[in-house]
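Shown here is one chain on its own, the form predicted alone, set out as structure tokens.
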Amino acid sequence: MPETAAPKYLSSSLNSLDIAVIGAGPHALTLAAHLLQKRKTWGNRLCFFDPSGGWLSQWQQQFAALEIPHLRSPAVHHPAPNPFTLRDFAQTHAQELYPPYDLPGTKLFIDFCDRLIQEHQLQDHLVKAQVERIVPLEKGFQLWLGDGSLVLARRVVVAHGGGRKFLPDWVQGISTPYPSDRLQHSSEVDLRTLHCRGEKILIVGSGLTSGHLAIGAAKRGAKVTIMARRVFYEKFFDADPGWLGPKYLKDFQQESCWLTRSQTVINARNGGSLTPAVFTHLRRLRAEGKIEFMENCEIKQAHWVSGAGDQGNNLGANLANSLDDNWQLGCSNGEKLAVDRLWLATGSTLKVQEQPLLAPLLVTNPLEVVNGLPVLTTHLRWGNCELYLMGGLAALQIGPTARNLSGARMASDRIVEALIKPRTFQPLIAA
């Protein structure tokens, strides 16, 4: 999606907005579509800020880099208010809906979102800028942008992922210098530019990202090992479909203990899993000798060896005698491995106190935090100030699917209700 120029109403250095939305990904698009369905004339009240300058840029980059063919969510989950709009759109387009649950192809989803953006002229309301600081005022907020300019906003919605890459403890224990492209988090890997024929690649992680990386690397002639602390297992979705409706959400929303809610969110997602289709593909590659699984295992020590000159490790002389540049690894099961690349498909951690944009608000506008998640109001408001959160940080209110497309819809319903109605305060224990 193309970059957009700044809206005309942001031509000066000091401007006053009604609703500033930080982010331009699927959650921000979902909020915009739901709000403009309720208030069709509110287009000029909205302004979106994203450093990429394009709608869904980061989302598209991640899907393209991992060569993901389709979404994990069924076609009823998308940014438009009507659940069946994407399915109708697919009938007039050549892109596929994948079985067994009509999973939208990546190109189909992008085309659908493009049409939604054009329909609401949202490209005219996106500013290419990084919001670096939010300063609460008596009424509204100051938004400090990366170029030093200042914007005033009456209400703010934070609608970006914002997670911090999770790196295992052993990474901090690496004492030898190594090339940056030989140890990467999955978010840094781009299969499209990868040249790895004949290399040995170890992927750490049991989730769908590790599966996509393994398939892409094997396709390019690498010998791949996937390592997980648990047994690899398959399920269709991140969380049970019961979390999309009252089957599970009714009890969740009646739970008054925030600690219990946070643990429920963790348990419901249950770490990383593979879809049946990807797991079947991986098994086939294993049968062909291209992929190996290492289960119930983790790295304990990693040492980069640069040719024959670096012998300063304690992982065994049989590995240290290698003349190649490689990683030499000690594993929890006692095995010792030598590999060319390490990829960490270990996900991210989401803690509000680690968010540069939000952490200062915990000082100026304190609120309860449980296991890194803020305790928001029913409408996902930050206490009594007009700032709202979407995505994973709203999980104590939305539930385990808060970061997914279905969670974006639930969050939008709550936030839109607050934006279009006179201000009302809700008790924090309500959901």
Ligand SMILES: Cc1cc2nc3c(=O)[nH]c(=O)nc-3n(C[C@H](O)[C@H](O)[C@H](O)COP(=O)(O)OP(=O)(O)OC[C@H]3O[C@@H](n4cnc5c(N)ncnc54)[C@H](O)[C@@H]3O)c2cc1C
Given for the second form:
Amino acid sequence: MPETAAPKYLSSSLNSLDIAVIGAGPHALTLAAHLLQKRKTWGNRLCFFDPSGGWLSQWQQQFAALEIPHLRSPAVHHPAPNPFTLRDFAQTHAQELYPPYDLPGTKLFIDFCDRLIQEHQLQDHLVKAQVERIVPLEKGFQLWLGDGSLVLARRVVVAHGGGRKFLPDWVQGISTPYPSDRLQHSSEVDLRTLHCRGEKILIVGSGLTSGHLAIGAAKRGAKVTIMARRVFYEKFFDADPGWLGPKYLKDFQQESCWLTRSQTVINARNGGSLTPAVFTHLRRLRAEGKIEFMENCEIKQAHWVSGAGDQGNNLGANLANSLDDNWQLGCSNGEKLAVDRLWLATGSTLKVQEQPLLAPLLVTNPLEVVNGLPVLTTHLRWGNCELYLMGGLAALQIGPTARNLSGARMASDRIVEALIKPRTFQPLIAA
Ligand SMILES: Cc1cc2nc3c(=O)[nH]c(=O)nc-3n(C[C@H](O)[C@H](O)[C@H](O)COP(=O)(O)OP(=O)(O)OC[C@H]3O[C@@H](n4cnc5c(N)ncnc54)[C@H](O)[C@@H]3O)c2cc1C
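Taking the form predicted alone as the starting point, write out the structure of the form predicted together with the named molecule.
Below is the whole assembly, all chains and molecules, this chain first.
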């Protein structure tokens, strides 16, 4: 999707907006599509900020880097309001719905989103900028952008994903310098540019990302080990489909204890899992001797050993490795391993107090926080201020699928209801 310049109304005025949306990923797109269905003429009230300058750029980058052929979620989950429009769109792309639950192909999903973006001319409402600071005013907000400029907005929706890479403790304990490309979080690995024929790669983590990375590395001739703290297990979806409707959500929403709700969210997601198709593929590769599984096991210590004797600093990613350079690993089951690369498919953590954009708001506009999740209103509003959160941070209200496409739909329903509620116009008061 092409990058766009700032919308004309933004550059020409004193940057005063009605609704500023931070992020231009699937959640922001879902919000836009739901709002514009209810208020067709509100396009000019909306302005999206994303440092990439394009729609869904993070999503596309992740799918391409991991060579993911199709979504994990079925075709009814997508940003448009009518659940069946993606299936209709797929009539001309029939080969791109994958069994067993009509999982949209990666390209089909992007083509569909692209059409939605064009339909609402959303590329004209996207500003290429990172929002670095949100300052609440008496009415509205100041948004400070990466280039130092300032925008005023009456209402703000934060749809910025916002997870922080989770790194296991032993990573802190590594005392030897190592080339940066030899230890990477999964979000930094790009299979498309990887040359690893003959290398030994250890992937930590039992989720679907581990599976995609293992398949991609094995395809390129690496000898792969995937390590899980528990046993690998398969599940079609991130969370049981009962979380999409009243079956589980009714009790969840009646639960008045936020701590219980947060624990329910953690239990329902139950860490990482593989889809049956990916698990079957991995087992086949194991039978062919290309992949090994290490279960109920963790790394305890890691040392980078440089056979060339270069223990110096600044071991850049482009440093040519000696054949003897490798990781020496001590594992919880007593085994010692030597590998060329370590990949951490260990997911991300989401805590509002660790978010550079939101943590200052906890000081100016305090809010109860439980296990890192803010206690928002039922409309996902931050207390009394006109700031709304979408994504994983809304999980205490939306439930375990808050970060998924289905969660984006549920969040949009609630936020849109609040945004369109008639209220008297309040002019912005600058600080
Ligand atoms: C590999 C992978 C596959 C997935 N597959 C599925 C699936 O099949 N089905 C499903 O339901 N869910 C899936 N998910 C989960 C979820 O739907 C995605 O993570 C999705 O991208 C979340 O959308 P988002 O808009 O919240 O975040 P993102 O896609 O991360 O978009 C957020 C955007 O906000 C921007 N941003 C961040 N900070 C700022 C800032 N300060 N100022 C301005 N902009 C900012 C970022 O640049 C980014 O473009 C998957 C997740 C991953 C990682």
